[in-house]
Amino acid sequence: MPCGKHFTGRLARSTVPGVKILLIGASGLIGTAVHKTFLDRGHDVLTVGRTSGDLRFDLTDPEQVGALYAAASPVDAVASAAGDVPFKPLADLTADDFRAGFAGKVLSQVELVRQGLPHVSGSFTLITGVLAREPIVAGSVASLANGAVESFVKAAAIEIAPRRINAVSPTVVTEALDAYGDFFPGMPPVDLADVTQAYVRSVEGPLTGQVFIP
């Protein structure tokens, strides 16, 4: 299976038998591309979002995470492409901003794993981002959240076998440079096609406890 920063061709249909995937955040830029890629590769995808998708749940509420699994279980894999954090200069951030960012990107994804263990037979793929490694102005909450998710993935991997868990950690995507490029000066962008490869690698491959950087 080709996977690398410089591969830009279309991924072939999966050699892994089709699996049932819960895709969180399928309506976003990355989620839409991941959704199409999984479908093209022969997987059965259930999309989940607050206001759109096959299933509608607010995953910042642990009770709704439980309700999601009650509605969708059993599944082979969970893939998350969503996580909300506030972007403000550090001097303007409040304690509530940090709580909201931690709930929106860290705790929501942790709950997907914690509550998903009885319902998911294969793998979890969470999303982080470049700010765990290369911070930007006004990105303190995102850096904190991304780093926390990546540490959680490494810790969870040693406890949840035979299930697997990984994270995908992209930088700004090429297709969003017009809107967000100014916030990431000098950082090379990544194509959506490369980000989707990382999700495929996590779901279909054998590795666990990894942070895939497209």
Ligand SMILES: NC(=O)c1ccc[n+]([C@@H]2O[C@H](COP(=O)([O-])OP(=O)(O)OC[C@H]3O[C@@H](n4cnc5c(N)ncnc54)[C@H](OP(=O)(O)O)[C@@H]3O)[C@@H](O)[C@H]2O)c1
Given for the second form:
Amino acid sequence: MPCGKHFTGRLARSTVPGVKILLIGASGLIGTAVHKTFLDRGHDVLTVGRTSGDLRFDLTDPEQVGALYAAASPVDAVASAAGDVPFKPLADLTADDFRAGFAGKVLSQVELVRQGLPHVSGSFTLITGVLAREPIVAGSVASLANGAVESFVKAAAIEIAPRRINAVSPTVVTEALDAYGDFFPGMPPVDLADVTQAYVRSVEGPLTGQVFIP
Ligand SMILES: NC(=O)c1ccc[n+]([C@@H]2O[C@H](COP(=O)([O-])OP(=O)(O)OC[C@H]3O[C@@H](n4cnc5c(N)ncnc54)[C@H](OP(=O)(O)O)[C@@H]3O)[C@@H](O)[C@H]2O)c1
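What I would like now is the form predicted together with this ligand, since the data block earlier showed the form predicted on its own; can you produce it?
After this comes the whole thing, all chains and molecules, with the earlier chain placed first.
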């Protein structure tokens, strides 16, 4: 916050009103809250899902990611709240489970960035999660996927400027405790309202290469 006798101007608003955002997973638990927050902040949001949203594409298919950008380009920002991974004890996981988790959360989001470069002028925001830093039983595919996406974000950031890229890495959200709370014993949950602010920070703020932990 500027202070002192030399500051004479008015602070500019930090928001970037009216940017066009492609939001993947807008019908999901996190995506619904992020969608509402973006709309409340005056952004123009195009929603994407396999079976929901303004545009219907499956991010696990690189050809469909290309078709998505052909339909939506140009956009200012891309925000992802989508990424499916299987949850099973390690001894029960098959090679196909790992492939499915890697395709569902890592390669899908990598494709959003790789193919998005010619179409996106502002920022990419990807979703990861607490399991990148604190594992739970039966969560090894999610841990692998989240860690991979967070490493990718740091690597991509040094190559895509002036575009920016960040990850949002929540713990279990309060609103999902009924469904998943037993898997996170003693771990404090985070409210969806705080998760949405991490997306706002990524889209509207200046930082890149960050993992935002709401
Ligand atoms: N819930 C939590 O407490 C929590 C905490 C930390 C991290 N996360 C992570 O946040 C992400 C979203 O979680 P959520 O609980 O909000 O999930 P969710 O309620 O199951 O919603 C997932 C959303 O993503 C879309 N989607 C999924 N796969 C897609 C694909 N291949 N292509 C296009 N759209 C796809 C779905 O729409 P369609 O079905 O129409 O495709 C849906 O809109 C996940 O990666 C999860 O691991 C969640």
